[in-house]
Each structure stands twice: as C-alpha cells, then as structure tokens.
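Here you get one chain, nothing else, as structure tokens; it is the form predicted on its own.
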Amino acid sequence: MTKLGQWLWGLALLGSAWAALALGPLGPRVPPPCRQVLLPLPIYLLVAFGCYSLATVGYRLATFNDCEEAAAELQEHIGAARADLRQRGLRF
C-alpha cells in the first residue's frame, strides 16, 4: 500500500468515527458539551495541520544548506557552453 493510500484510508476511519460520533444517526447519544467540541473539531485539525506544514517549510527553507562547489561548476558549465555557442555562431 503506498503511502496515500495510508493517508487516506486513516483520513476515512478518523471521518467515519468522527461522523459517528458528532452526527449521531446510529451510534451513542454524546452529550451537549462534547458535541460542541466534536463539530468543529475537523476545521481545528485542519488548521493545526497548515500552521505544522507552514512551520515545516519555514524551518526546511531556513536550514537549506548552500552548494558554493555546485554553484560554481554550475556556472563553469554555462561559462563553456556559451563559449561553444559563441563558436558556433550564436549571439546572444
């Protein structure tokens, strides 16, 4: 099973108990104060999930180590093939 398949079949059971639980059609009678909790409680989760990945980026896009060897032969590399462009007949 891939890894959105895992995803995904978590997202439905954590649905199907929360729909359970805050819709109540079948299942037990949950109390006033918890039904309140429990129907906002997937926007909460869906919130906390954008402020953990906005986190996350922000830390990974801080932490991003610079390559200065890559740059450069990178730019050795654009360097000489502008120099073959040039040879044959290219101007930019």
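The term rigid core refers to the maximal set of C-alpha atoms that superpose within 1.5 Å between the two forms. Positions refer to the first chain, counted from 1. Just so it is clear, the model here is predicted, and its values are computed rather than measured. First, how it differs from the form predicted in complex with the partner chain.
- In the core-superposed comparison between the two forms, the C-alpha atom of L11 has shifted by at least 2 angstroms.
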Second form
Amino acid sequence: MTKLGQWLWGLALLGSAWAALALGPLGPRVPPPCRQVLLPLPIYLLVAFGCYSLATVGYRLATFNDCEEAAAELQEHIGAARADLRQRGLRF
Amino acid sequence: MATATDQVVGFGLVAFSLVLFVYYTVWIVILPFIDSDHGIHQYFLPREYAVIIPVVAGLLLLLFIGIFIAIVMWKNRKPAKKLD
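The form predicted on its own done, now the form predicted in complex with the partner chain:
Whole complex next, starting from this chain.
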C-alpha cells in the first residue's frame, strides 16, 4: 500500500472512532465533560499541529547559522561569471 | 549564528505558538472539567468560538492563498498572438 493509502486509512480509522464516540449511539454513555472535550477534538488536533509547525519553522529560523565565507565566495563567483559572460558578449 | 533579526523573529514565532497552544489547550481540554463558578472561566470566550475562530481563520488563509495565486497568474499571462 502506498504512503497516501496508509495515511488515508489511518485517518479513516481515527475519524470513524471519533464519529462513533462523539456523534453516534454511544453518546449518553460518555460522561458529559468528556463529551465536551471529544467534540472539538479534530479541530483541536489541527490547531495543535499548526502551532507545532509554526514553532518548528521559527526555531529553525532562529538557529540557522550564517555562513559568512560561503556567502563571500558566492559573490566572488557571481562577479567572475558576470565578467566572463560580458566579455563573451551577453548584455545584462 | 543567525542574524539578530532572524533570531528575534524566530523565537517570537516560537513564543507565540507556545502561548496559542497553551491557551487553546486549556480552553478545549481543561475547562470542561472545572466547575462553572470558578473565576478562570472569565478569561475564555464561550466554547462555540473555540471552533468558529479556527474555522474562519482557516477559510481566510485559503482565501489569501487563492488571491495570491490569482494575482501571480494574472501577471504572468501572455497576450494572445495576433494573426496577420
């Protein structure tokens, strides 16, 4: 089975478990506060995943190291390439 | 080391998402188990908004992405060739 198939299968299982508990005939048997937590659970998981993604992006942005020498070397290469192409006749 | 701006923005994002996560978790998961006469409930909107606000925010996000794509595609359209 492909990865997409696995993910969809997992989502379908979790979704049907949630639907059975939250919307289905088992309703009255779940204690009321648990029911109140259970109903928004998919949206809560989505928001939690969004927060995790945002935090990961922010953390990696903050801890990514600048490479000064590599940047200088790259600018050198760019300058050399421009001079070479200009010499061969390409107009910028 | 990343530049100072990068660090400020990055850690700002981390702090913001942490605050958001904690607030939303307390709102959804913890409040139902607290008696309704406790003082903490005054800091939280009614629970319907815990569903409405993320849904509306998601729709707005999709709207902006769609508008952005439309603008970029509009700018990149090539004029139709004129036949002599």
